[in-house]
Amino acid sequence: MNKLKVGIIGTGSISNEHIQAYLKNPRVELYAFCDINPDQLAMMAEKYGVTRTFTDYNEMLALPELDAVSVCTWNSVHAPATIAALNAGKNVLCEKPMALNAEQARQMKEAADKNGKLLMIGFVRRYGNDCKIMEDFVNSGYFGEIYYSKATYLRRNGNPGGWFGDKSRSGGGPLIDLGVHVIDLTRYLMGKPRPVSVYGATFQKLLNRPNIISDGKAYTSSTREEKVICDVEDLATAMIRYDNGSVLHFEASFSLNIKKDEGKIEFFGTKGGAKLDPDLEMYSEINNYMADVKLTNETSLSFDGLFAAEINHYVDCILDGVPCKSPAEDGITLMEILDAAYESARTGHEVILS
């Protein structure tokens, strides 16, 4: 069997998840690495036994035998690296967020369409066990019409540092880094309605708080730089209205004076509701009594196997023609939401989407 030859563009922290998943897939050959940092590149190449290494992704993409890549760079390189890969005839799995803005995202999809190649977006939460279980209940009509959802992704002191705090490379703070996860997951489970308006606010009050003694949790970039840059928001919140009348309210932070970090998603429907915190609980009515439901099997979000499920799906899409679960058009919609949230925060007014 000819194995799918895969290259990694950007060998920082998140690439480890992709690499380990590829190594576990018997239909994949981990073929080449690229990173602009030669020390990071050498360390990762030695760690994973990859001999073809490049500091320029164009040189790696010139390999005719290379079939596909994962783009795991900082956000500002997502669009140029992805477009270059697609134009070179490679399939692409691009990490979230898709790009710095919706216009870049549209250009990426245009390149995929022009070259007849797959462009999949790394919405990894769609591949979680909690998402699958929720889908089962949503599709069976258990919740009825889901008309409202709430999502929080809050860190007390969790700015990753490095490029994450540099707006020129990240595109923003917790809104574009963390918010994209919960916005996408809630929208996906609500049937992917079209956003029609966004009202948002961002705050830059606490910054990265590097001297605060934390509880040992590590939210850190793999890059270490002499000049610390932190010009992104530390808290973001928004209300998103969809074309079916449903609404999402979300908030995300790198730094916030709260008791502990929080990651919670709630859905409210006409027949029942649900909360992922991280265990899945459901609330409904049974025989005219209010009832809480907790499944007996494991329903808590597990990151074990999360990326493997995503990578395996990517491979199946390329080799078997399986329909893509997280296509480029969904990435564009998310970038339109993020663009609108930042614009609303800048102007203080609601942004209407066409």
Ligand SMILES: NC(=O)c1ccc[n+]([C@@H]2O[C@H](COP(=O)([O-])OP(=O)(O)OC[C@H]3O[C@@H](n4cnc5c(N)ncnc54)[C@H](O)[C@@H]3O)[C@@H](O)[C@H]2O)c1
Contents of the next structure:
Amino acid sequence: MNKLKVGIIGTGSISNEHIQAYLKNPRVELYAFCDINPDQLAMMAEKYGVTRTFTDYNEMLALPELDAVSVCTWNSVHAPATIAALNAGKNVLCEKPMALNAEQARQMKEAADKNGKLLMIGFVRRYGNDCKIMEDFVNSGYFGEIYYSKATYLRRNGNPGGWFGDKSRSGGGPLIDLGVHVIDLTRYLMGKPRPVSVYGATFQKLLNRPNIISDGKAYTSSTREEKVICDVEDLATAMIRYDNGSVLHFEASFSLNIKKDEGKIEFFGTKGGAKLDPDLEMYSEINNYMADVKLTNETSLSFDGLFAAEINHYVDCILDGVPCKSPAEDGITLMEILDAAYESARTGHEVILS
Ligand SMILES: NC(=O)c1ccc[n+]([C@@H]2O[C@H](COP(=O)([O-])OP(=O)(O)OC[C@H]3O[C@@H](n4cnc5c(N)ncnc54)[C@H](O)[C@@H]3O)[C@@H](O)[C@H]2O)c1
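We have the form predicted alone; now please give the form predicted together with the ligand.
So here's everything in the complex, that chain up top.
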């Protein structure tokens, strides 16, 4: 069997999840690594026994036998690296957020279409079993018409450091970093309605809590730099109205004075509601009584298994032509929502999307 030869562009923290999933897939050969940081590259090459290493992705992409890549760089490199890979005839799994803005995202999809290659976006939360269970309930009509939803991803002290605080490389703070996950998950589960307007607000009050002595954060970048930059928002909130009349209320923070970190999505429908936080609880009327429903095999928001499911799907899409569950067009819509939320926060007015 000819194995799919895969390269990694950006061998930082999250690339470990991609690499470990590729290594477990018998139809994949982990073929080459690229990182602009030679120390990080050498450390990862040794850790995973990869011998083809590059500090320039164009050189790695010139390998004719390379079939596919994972783009795991900081956000500002997603668009140029993805477009270069697609133009070199490679398939691409690009980490979230798809790009810095919707314009870049559209250019990426154009490159995929022009070259007839797959561009999959790393909306990893779509691949969890919690998503699948919720999807089953939504599709069976259990909640009726879902007209309101909430997406919350709050960290008390959770700026990952490195480039995450540098707007020129990240595009923003918790809105673009964490918002992507929960806005996408709720929109996906609601049947991917089109956003028609966004009202957002962002705050830059606590920054990255530079004076706090912390013994551990929820997630940290592997990028270590002498000059710490933090010019991104630390709290973001938005109301997103969709074309089916439903509304999503969203909030996310890197730094916020709350008791503890919180991650949950909630749905409110005509027949029932649901909260996933990470346990799934549903609220409805049974035999004219108000009833709370819990599954006995409760699912968890834990990342265990999520990346393997995402990577295996990417491989199946390329090798078997399976339809992609997180295609480029969904990444573009997400970037349009994020652009509008930042624009609304800047102007103080609602942004209407065409
Ligand atoms: N799906 C998820 O749940 C999830 C979680 C964390 C991060 N991410 C995403 O993954 C991406 C990487 O995040 P991270 O936490 O691994 O960051 P990181 O700082 O740990 O690693 C990023 C790596 O990219 C490298 N890089 C930068 N520019 C490059 C270039 N031009 N060519 C090659 N390498 C380059 C850096 O040197 C660094 O090693 C981000 O887009 C982030 O949003 C996704």
